[in-house]
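Shown next as structure tokens: one chain only, the form predicted on its own.
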Amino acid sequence: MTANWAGQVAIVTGGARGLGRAMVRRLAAQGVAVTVNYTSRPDAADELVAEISAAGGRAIAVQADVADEAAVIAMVARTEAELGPVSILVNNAGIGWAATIESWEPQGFARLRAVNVDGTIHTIRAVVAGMKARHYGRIINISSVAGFGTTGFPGNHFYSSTKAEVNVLTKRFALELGRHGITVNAVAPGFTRTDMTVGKRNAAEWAEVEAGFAKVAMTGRVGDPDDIANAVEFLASPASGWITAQVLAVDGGRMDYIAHG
């Protein structure tokens, strides 16, 4: 494939809204074809998906789960019919869930691991075959600084766990790629500023939860979805060839960790 963006067909899981938007468009503006991903908001991707239209470019909506496979095997097969052969994998879907070690009960984190880890696993098996017969393919998995061992966020504990697995199955998945043409990084964002995590607080509750959380930045602010996009961008650029196996933290400097040796 050639040292340009070309041609190229991304699938951006969660693209609808917050941080995978972002993503969407920042492909879009490079002339990426994009499948715009969604469980539950139509609206939100059809909207995305005329945005891109308007502007040039070639986008479709397709409504998937991730946690079923069988759904995600269709979405593939969908994008590379309307659209061609994938070669830039997003996986952003992701959800989360607090709880402690006294309310962990099995059904939700049931569900956690099957969006979060087993979504992870389903797409990258659906577009793997095409990528290793063309030589080329970029994925990123979005993680979270929760991964590194936790931040100390309370009722983090079972969401940081599958967002670790995340990193080793990147780094897994890296090796077992990279002589096919395939890298496969992952980008952790720190606490970001979208319409989930402002959520249903309003402004004085949100200017509380954004202090706190800048403080416990280097660069003293929360991220917005371009910072993360940017990182995304980069790592599947076709530029980014020799750069695989890796977990970008793209927080800010966030120094709340709990990480013992």
Ligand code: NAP
The other form holds:
Amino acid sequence: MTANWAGQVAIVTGGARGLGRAMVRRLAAQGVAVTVNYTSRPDAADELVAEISAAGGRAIAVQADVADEAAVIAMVARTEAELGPVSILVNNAGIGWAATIESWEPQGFARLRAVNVDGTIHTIRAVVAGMKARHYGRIINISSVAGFGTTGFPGNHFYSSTKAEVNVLTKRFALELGRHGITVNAVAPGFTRTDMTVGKRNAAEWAEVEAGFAKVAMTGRVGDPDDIANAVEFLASPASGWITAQVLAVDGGRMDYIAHG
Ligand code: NAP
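Please give the other form, namely the form predicted together with this ligand, since only the form predicted on its own has been shown so far.
In what comes next, the whole complex appears, and the chain from above leads the way.
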């Protein structure tokens, strides 16, 4: 049983930008050695690794498309060889897909599911044998409040459905792994400022979107990546060992849920 953060090793998928970057920084600040996984932006990953190294931490950047199981297995092998046995896995990599019933097409949906759902399964499959052998693990899946299915924000049907699947798998995997000392939880972020949400909007367009989401949050603001990292840090910590199978909404108190029973 690991009693503190010392000697721990984490993989954060999609760790170079957005929410993932805040999580990586937070874990590294606790002394955790971190694999910063990325697909398209080696510059962002290398910059983050350099920042952590300069502060005396340990981190490596590893390219792997989480939709590709062989690449994920290779990423875990490299992590174990260079940093040590993986005790924390944060499944943060995810993509959006704006499609309506009319515009749905199978390739787009297949890619969405391959990253958001299969990616989560691939990484868990790749780390779970080692975690079982050491009788310790913390797995945190980043889903979304969209996964509850009833947020008032229109569109995003298919993205929401992948995140609902992540929520269900979180609970099912927790059931399977609990007796092995492994907790599995999900963090469901609300609307948070990152490349994914800002997208191609200009400053005025973003201000309008942000104000709209701020209005439907009890706290009156959208999220900051650090808000999400706070929850991930807690669920990744040795102190959270009796918390599993939970989906924690971190959304500033969203109020735009459709109340159909
Ligand atoms: P983001 O700014 O678009 O960053 C996404 C990250 O995921 C990037 O680092 C990207 O890598 C990586 N990635 C994408 N596809 C990948 C793949 N196939 N394999 C490995 N890495 C991949 O997104 P974000 O807003 O930080 O979102 C992070 C997670 O939170 C996602 O799962 C998203 O669905 C969820 N979420 C976000 C919000 C929000 O409001 N921002 C709300 C709810 C849920 P590269 O840097 O190499 O491109």
